[in-house]
Structures are given as C-alpha cells and as structure tokens.
Amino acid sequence: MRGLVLKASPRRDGNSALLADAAAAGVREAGHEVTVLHLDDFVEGMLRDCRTCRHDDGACGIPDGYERLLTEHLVPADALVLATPLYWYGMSARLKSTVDRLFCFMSEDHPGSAAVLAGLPGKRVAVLIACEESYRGATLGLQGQFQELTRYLRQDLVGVVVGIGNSRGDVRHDPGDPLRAAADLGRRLFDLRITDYRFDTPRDNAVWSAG
C-alpha cells in the first residue's frame, strides 16, 4: 500500500514536521511504501476565479507545482497523512490552498478531472496537529473540518493526533507522547477499523471481534 505524508508547515523542522516523520516511520515499519513531501515545494498560489485564469483547454493557469503534487502523488496514494500546525484555530494556509484548489481539478471543465474524481475517494486519512494550547477545544473546529472534508470526498478519517508545543522540538516534551501516538497511527494506518453507524446499519455487538 502507498502512503503519502504531507508536511503543511513553512517550518521544515517544526513540531508538525516531527509528528509527520514519526507517522512516516510507523508506515514504513508496517511494511508499506511512504512518501514524505513539503507542501511549500509544490503549492505557491491560492485558488482564484477559475473563469478568468483557466487555460483555453480548461487546465489550471496557476504556474506552480500543484498539478504535479495532485496527479503524481496525492491521487495515486492509498492513504494520506496531513500534518499541520494550528493557525488561528485552523489549518495552515498551504494546506487550505491544497484543499481549495481541488475545486479546479474536480470540475468537468478540467481535462484531467475524470482521473482526479476517480482517484480521490476511498483513501484513508490521518491528521496530525501541532498546537500551542492544551485546551481540548482549540483543535476541535479543525478536527470537525477534516471530518467533513473526508466525508465529502468519500474518504475515511482513521485518526487524529494532537501534539502540544510551540518552539521547535517542543512537542517532544509533551507528556502525552504524541510522537509515539503518531508512529502508532502510521503503523495501523491501513488496519484501523472505521465505523460510521446509522440506526439501520447491520452490525455485530462485539465491535472488535466482528469481521
């Protein structure tokens, strides 16, 4: 299986990057392929008005590496690990732009939309958040946003790890040991059982022993 870890912080040696590296190590330990990328290397522009900046063939007109990130790495991956610092109680700007710009490539006007629309659903998604505040509510809005994003894209949000820290490397001292938790999430990325019951969902009373 192929995992893709996206580092969404402009600080390459920051706390969310440490969480990302721990998760990637866990994925490798479980015997899966994993690629680790920095969004800064691909995403430079924000989503614009597609009616004014598309090329004549419908392709995106923003001249950066986003299309390569999407088509060569994100779409082919079986699972995504998204690592972001908490910025104003939300995701980093690079990660938000990455999500926003899916709009252009999912539009039927884009020449490559069929492959993107076929490749986005079914992925497993894990989220890693570096946050200065230990107050639990600080990250709940962002966690809810990821839940809705994955629901919309028909993906499974398999886990969230929050590491508390501010200065570089501070997350290592979090007594909750988020680095261990991120590594464990990476190891179990393709094995975690996800349930989303409705009142009429057929299910066994034994959650973990059911097939």
Ligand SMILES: Cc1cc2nc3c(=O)[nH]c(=O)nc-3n(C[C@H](O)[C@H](O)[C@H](O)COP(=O)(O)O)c2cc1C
Given for the second form:
Amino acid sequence: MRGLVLKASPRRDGNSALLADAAAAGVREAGHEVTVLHLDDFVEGMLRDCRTCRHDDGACGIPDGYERLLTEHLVPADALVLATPLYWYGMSARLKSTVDRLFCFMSEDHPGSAAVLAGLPGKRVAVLIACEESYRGATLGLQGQFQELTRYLRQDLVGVVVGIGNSRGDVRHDPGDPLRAAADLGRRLFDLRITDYRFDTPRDNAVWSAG
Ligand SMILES: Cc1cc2nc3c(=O)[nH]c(=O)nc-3n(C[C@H](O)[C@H](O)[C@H](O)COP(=O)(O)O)c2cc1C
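Switch from the form predicted on its own to the form predicted together with the ligand and print that structure.
All chains and molecules follow, beginning with the one already shown.
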C-alpha cells in the first residue's frame, strides 16, 4: 500500500514534522511505501473565485505546485497522514488551502475532475496535531472538522495523535510520548479497524472476537 505524509507547518524542524517523521517510519516498518512531503513546496495560493480564475479549458489558474501534489501524490495514495500545528484552534492555513482547493478540482468544469472524484474516496486518513495547550477542548474542533471532512469524502479517519509542545522539538518531552503513538499509528495505518454503526447495522455483540 502507498502512504502519503503531508507536513503542514512552516517549521520544517518543528513538532508536527517530528510527529510526521515518526508516523512515516511506522508505515515503512509495516512494509508499506511512504512518501513524505512538505506542503510549503507545493501550495502557495489560496482558493480564489473559480469563475474568474480558471483557464479557458477549466484548469486551475493558480500557478503553483498544487495540481502536481494532487494528481501525482494525493490521489494515488491509499492513506494520508496529515501533520499540522494547531493554529488558533484549527489547522494551519497551508493545510486548509490544500483542502479548500479540492473544490476547484472536484468541479465538473475542471478537465481532471473525474480522476480526482474517483481517487479521493476510500482512503484511510490519520491526523497528527502539535500544540501548546493540552486541555481537550483545544483540539476538539479540529478533530471534529477532520471527522466531518473525511466523512464527506467517504474516507476513514483511523486515528488522531496530539503532541504537546511549543518550541522546536518540545514534543519529544511530552510525557504522553506522542512520537511513539504516531509511530504506532503509522504501523497500523492500513490495519486499524473502525466501527461506525447505525442502530440497525447487523453485528455481533463483541467487537473484536468477530473481527
Ligand atoms: C499562529 C499560531 C497560532 C497558534 N495557535 C495555537 C492554539 O490555538 N493553541 C495551541 O495550543 N497552540 C497554538 N500555537 C502553538 C503551536 O501549535 C505549537 O507551537 C506547535 O508545537 C507548533 O507546531 P510546529 O512546530 O509543527 O509548527 C500557535 C502557534 C502559532 C504560530
């Protein structure tokens, strides 16, 4: 399987990057392919008004590497690991722009939309968050946002790791050992079983013995 790890902080040697590297090592250890990319190398612009921005053939008019990121890396991946710092109780703007700009490529006006629409669903998604505040409410909104956007895209949110730290590398000293948790999440990225029932979902009483 192919995993794609996206680093969404401007700090290349920051805390979310450490979590990302730990997860990537785990994916590799489990015998899967993994690519680690930094969003700063691809995404420069924010979503614009597509009506005024698109080229005549419908292609995105923002001149940066987003299309390459999407078509060569994101769409072909079987699983995504999104590593972001917590900014104002949300994801980094670079990651938000990455999500926002899917809108342009999912529109039927875009010449490549069929491949994007076919390629987005079914992926496993893991989220790594680095932040300074450890109370649960700090990341609750962002975790909820990832839950909803993966649900909308028919993807499976298989895990979230929160690492507490502020200065570069601080997350190494978090007693909760989020680097170990991120590595474990990476190792189990393609094996984690997610249960999501409705009242009438046929199932056994035990979750695991039937697995
Ligand atoms: C613009 C900005 C906004 C931030 N907002 C929050 C916040 O709302 N809550 C929090 O706990 N930490 C916040 N922080 C701290 C970072 O999340 C923290 O330093 C994190 O470890 C940075 O991750 P990085 O090293 O991967 O960039 C903020 C930092 C910046 C620069």
